[in-house]
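A single chain, nothing else alongside it, follows as structure tokens in the form predicted alone.
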Amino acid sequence: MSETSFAVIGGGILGAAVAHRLLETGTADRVTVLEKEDALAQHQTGRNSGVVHAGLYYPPGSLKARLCRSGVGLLRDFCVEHDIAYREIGKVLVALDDHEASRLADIESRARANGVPGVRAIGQEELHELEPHVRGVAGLHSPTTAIVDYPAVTRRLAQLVEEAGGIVRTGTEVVGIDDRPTGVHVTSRSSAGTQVETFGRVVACAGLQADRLARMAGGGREPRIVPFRGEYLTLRPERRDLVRGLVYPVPDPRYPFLGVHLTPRVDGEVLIGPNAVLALAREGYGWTDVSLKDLSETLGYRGFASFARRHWRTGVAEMRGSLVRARFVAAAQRYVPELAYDDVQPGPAGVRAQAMDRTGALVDDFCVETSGRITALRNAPSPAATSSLAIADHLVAGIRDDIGGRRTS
């Protein structure tokens, strides 16, 4: 089975992008994309926020502060190319008291060192002229935070690949991989029964399952994946013009995830949140949502006894908003004052995909695992989305190495 040919298993915006960049370099000859569900950025790819991160928290040098910067430009010129709505509405980060003002220093020295323009201080004056309606004492503004719509985003990736000779194939599960002389053979389950396929090369980029695939194609334990729910709430369409930008938290360094702000979209929509509780499920989207398979896996995982005994008083935080909604609206009170219970309605929820090691410790930066001729994204959060186009880059050219590094071995 020649190299040429590959399977990208996973279809959010990270495995079309994969797909497309193998044909396009002419790494890949044959493509053939496999996707789980009956159509394309079911999961985090399209039940994300939609924003285009400019890269201002990232640890300068890191894998995600590398691709996440130039995965922006390359989004932006995909956008342009190909008529997808591409906003630049700016963000600012906004402190609430002298305390978290103090941190804006160290994250706009990190921000100018991984090359964000135009990211600069603000004070309390110029925060109430970009945003009227916000309350804060300071803020970092980065006027290059733009807002995209990632699955349309997937949608065309996917047809450049089919029209450059791919295939992409929804609604087929991959529930075997198994490198062997002759080739990676890949068992998959769809409607039409079990089928095996043989591949020269596999690149699986399967988000929510990142650590399944991996393990089945012969990969270490781990990290981990422990999925987190973060839960929306929406502003009724009379009262959008509460915030015409991103209105962000000053990141804590104590707790793991952000916290709720407020968020544009691309169709008019402001996005309020999210929380970020367990999910009960890889891809539960509720609190009804219960694989107990999923469950007695992240419970069981002693990594995630670690991460609970140090952040349960965060976690039945975060539960508390999740089931009172007046304790959320009163955690986006804090930037908008004006804000009242009746101005919002319930939206949408996504799960993130989490890696995790057995410390307890949340893996930060993007995570890539080569075996074989088998190649695994193993952790991908946030920004993995804006940098995908990157992403995509990094990935082909160390498997083009290593397929001429196999040649003249």
Ligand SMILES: Cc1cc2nc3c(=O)[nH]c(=O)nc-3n(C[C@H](O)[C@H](O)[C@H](O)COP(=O)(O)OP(=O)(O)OC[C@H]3O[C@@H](n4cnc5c(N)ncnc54)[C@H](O)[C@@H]3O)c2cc1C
Given for the second form:
Amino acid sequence: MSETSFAVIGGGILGAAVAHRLLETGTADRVTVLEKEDALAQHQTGRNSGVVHAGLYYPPGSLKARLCRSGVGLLRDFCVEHDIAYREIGKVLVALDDHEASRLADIESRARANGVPGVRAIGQEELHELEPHVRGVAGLHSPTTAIVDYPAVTRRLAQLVEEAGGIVRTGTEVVGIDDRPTGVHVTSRSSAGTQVETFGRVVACAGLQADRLARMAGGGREPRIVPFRGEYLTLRPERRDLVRGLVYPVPDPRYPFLGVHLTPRVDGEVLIGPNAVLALAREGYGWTDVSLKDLSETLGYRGFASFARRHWRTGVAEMRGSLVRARFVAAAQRYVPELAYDDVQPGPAGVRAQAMDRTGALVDDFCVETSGRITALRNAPSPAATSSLAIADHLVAGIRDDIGGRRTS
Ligand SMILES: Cc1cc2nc3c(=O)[nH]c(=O)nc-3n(C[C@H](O)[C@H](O)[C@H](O)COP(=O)(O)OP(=O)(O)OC[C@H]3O[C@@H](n4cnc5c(N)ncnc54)[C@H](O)[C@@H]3O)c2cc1C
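Form predicted together with the named molecule, following the form predicted alone:
Next comes the full complex, and the chain you just saw is listed first.
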């Protein structure tokens, strides 16, 4: 089987971007995307904040920092070329007190080290000019942070894959991967039954199922995916003018997520959130979605036990915020005091695929693992949608090196 025939597992933004890049670079002459849902972008890609992060927070030199910065440029150019809405509405990080204000300086220097353009500290007056309804003692302004429609980007990438001769097959779940001398045998299930196909190479971009697919392909048991649900409220249409751009808290360095923020979307809606609660099912979006398999895997994982011991207080507070809407609204009211309980309505929810190691540490950086002829993306949390085209470049460059290395060895 020729090494240039590829299966890409997962029809989120990363699977679509990798499939496109494989064909664009001539690394593949045949690509088949296999997606278990009936449509693309049904999980993280279609259930996120829609923010194009500028790269403020990430440790300089990390893959997140590098691929986020290059990803922003690639994504902006892609949207211009394909007429997809991309709006640089800017973002302010808002400090509520002097202690938070002192943390802004560190974020500003990280942002500069990462090459984020135009980032600057602002005082109360300028904060008021930018966001008249927002209260804070100081801020950090990132004028190039943008919003975009990630499912639209995914659909366009998939369309380009098909135009280049690739196949995009939805409703097809991969249930087995076997790397044999004759090629990689991929077993999948669809309404047409079970079939086994042989490919030269396989790339898995399976999001919330990333660890399971990697294990299926012979990879290590760790890191595991621990699913954290993020719930949103939305502003009632008549109150959408409470914010002009993106309004974020100063992130708490002890905590992995960015905190409840206000996010206008390209369709005009304004999201408030997301919080972070343990999801009771990897692909479950409410408290009543429970998968015993997913839940027992998470609760039985010793990494999760030590994570829970360290973070139980935050976990309980987030759960209260999820169950009691007034608490959720109160978190946003700290930034927008005029916001009233009746200004919000229930919104969507997403589940973050976050890799965790056996010590309970969250894997911070993007993580790609190759074994034999199978490459698996094992950790691609935010800002992986922002970085998607750059992650695809990085991953495909690694595959090209590997193929070149095999030929010469
Ligand atoms: C609440 C939330 C907010 C976020 N906000 C942002 C943001 O503002 N900006 C940003 O850059 N990032 C954000 N992110 C992160 C971003 O959404 C993800 O990093 C990105 O979408 C990952 O893309 P993906 O293709 O890897 O995953 P997914 O979109 O989850 O796609 C994986 C696909 O694989 C498929 N799959 C899994 N197993 C199989 C199988 N066995 N066979 C076939 N198909 C399979 C799934 O059905 C799924 O469609 C956010 C995430 C969440 C959850």
